[in-house]
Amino acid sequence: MKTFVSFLATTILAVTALASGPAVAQQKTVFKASDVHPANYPTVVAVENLGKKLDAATNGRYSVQMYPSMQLGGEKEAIEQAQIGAIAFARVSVGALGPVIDDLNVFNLPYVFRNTTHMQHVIDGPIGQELLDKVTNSGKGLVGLCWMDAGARNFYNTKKPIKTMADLKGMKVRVMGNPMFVEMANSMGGNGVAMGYDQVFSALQTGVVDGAENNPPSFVFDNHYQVAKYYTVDEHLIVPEMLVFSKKAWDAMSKEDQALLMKFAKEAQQEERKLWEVYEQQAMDKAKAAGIQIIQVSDADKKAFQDAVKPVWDKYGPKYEATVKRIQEVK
């Protein structure tokens, strides 16, 4: 948080001119990229590799400088910085992007996907491309480059095992800053607390919240497991993430360079998925080794969770009805 305020005063383009003669100069542009996750996280690695490819393909005209671990603030700040051109790349959850571009909220409906494989088939197909285009054509200063896997989100807490909805009752649960998620947690009997990701660890530590919800790698590798000892696998949200690009930076690129960037982004989407599968397994293994109690919600109890979020669907679902129908038809 502290770093990004002064950082906003800087420009997106770290440009130097290399002159081989008085009339010949090559501009070098360093694109700044932000991620809330630490170094070696799948999304971080995928964007760094995209940068290496871009550097090689443009003979160093374009390169990417990654700022992981929330160095430039949380996801909300990253979106805002990309919008004004202070950074180029922002890897953000659709949960954080939904309030900016409403069409994306269809993916934020609880239990909209049957499982992660179903979600992958949706984002790899026409629906996924249409939603990327919606971002690009939204007039919000962003270009939708590609999707990234983030697994399924599950509840974890510092108090007790959550096996049924009754266990969640009255628990203060951190959710992403999207009204849909607050209402989802409330409909399940908890108290949803919207909060930036960068504040979650200290909030768990100090008891500001009793729990949160996220995928296994975020839970483990961002050290939330050190204070929250109960992890409940209920898969209430399978929210993909998106790599967005500053429209200001995009408009400054040639059509050829734009096409190159888009090509490498599509490759990053598939690369991150492979990295994710390995990383998620490592996270679960580490959690078990650390003595975290992992609770698998039964199908019967999961049905109760699904039924409980009906008010969220009743309120937010109708406007996405056509897209939801298409999502459900994807095999």
Given for the second form:
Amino acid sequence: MKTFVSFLATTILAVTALASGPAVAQQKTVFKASDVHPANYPTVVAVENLGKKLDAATNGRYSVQMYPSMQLGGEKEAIEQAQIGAIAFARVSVGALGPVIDDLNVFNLPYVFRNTTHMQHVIDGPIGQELLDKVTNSGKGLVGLCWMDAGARNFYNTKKPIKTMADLKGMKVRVMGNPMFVEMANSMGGNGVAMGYDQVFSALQTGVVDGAENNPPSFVFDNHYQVAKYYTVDEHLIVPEMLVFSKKAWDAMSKEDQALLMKFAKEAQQEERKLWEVYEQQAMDKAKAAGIQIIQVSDADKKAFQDAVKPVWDKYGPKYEATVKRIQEVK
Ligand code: GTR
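Given the form predicted alone above, produce the structure of the same protein in the form predicted together with ligand GTR.
Shown next: the complete complex, the earlier chain at its head.
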């Protein structure tokens, strides 16, 4: 017995030494992160920088490996992979997350924000935090870390300049995989075609769709401008993005490490915004230099677009009425 006790004591000591010694300190976790956008895109850079900070603050216990350019698939795939813990970070549009966590769809209502500044005030404030928490508490295997800016979305196409809504008539327009957007495009006279982002370039090129809709950086830096020569600034959607984290990975972290990750995520939200402003301008400059015809919709015509989406509001608006009211009250 004595021998056994002393054996046990020695073993415990050895394990403790191991636990506090270099062997455990060197245990490393590399978090996989997925983004549909290429290197240098604001969302990609912000998550990479978050990773560098996490790496430094944890002495390399945690680091981030970014997989940009849809290397791990589109956004639907990224969300699913994060849910099962195959990857840790998915930076995705709220357009793609809405079908998974319905509360988020309030941000997918066309023209719900007055402008991008209004949207920023909403995501930076209590409503933004509540929706991040809704994701975390949804039981869907995700943690809502932070928001990211994605400007306003505009129509572009391979056929002709869209100057008024009538020009959209009968056009096959790719939208994100969310029924709200199909109905939005249809209510404006087009034919909404829901499709993953990974298929858009080829669909435009082969004529499977006539057009799509997105912000200037996506239009330009994901190369859609090479095939779609007409870009109409109508700003029908201002949809922010979210950086979500796998609940599985989250639960395996200590409270202290979780707090660090949250802190760096909040910093990433602000960093991405600064990068975004510059990138959006660069995208517009690049589009102009490439000879893209940029059509600015007049205020009167914008009103026509806005009026046209009434059926979308009639169908989805009532469900989000209370939040919409609060959004409208934000200055
Ligand atoms: C972009 C957004 C992506 C993706 C894409 C799309 O603006 O950054 O996350 O959602 O739009 O249209 O699918």
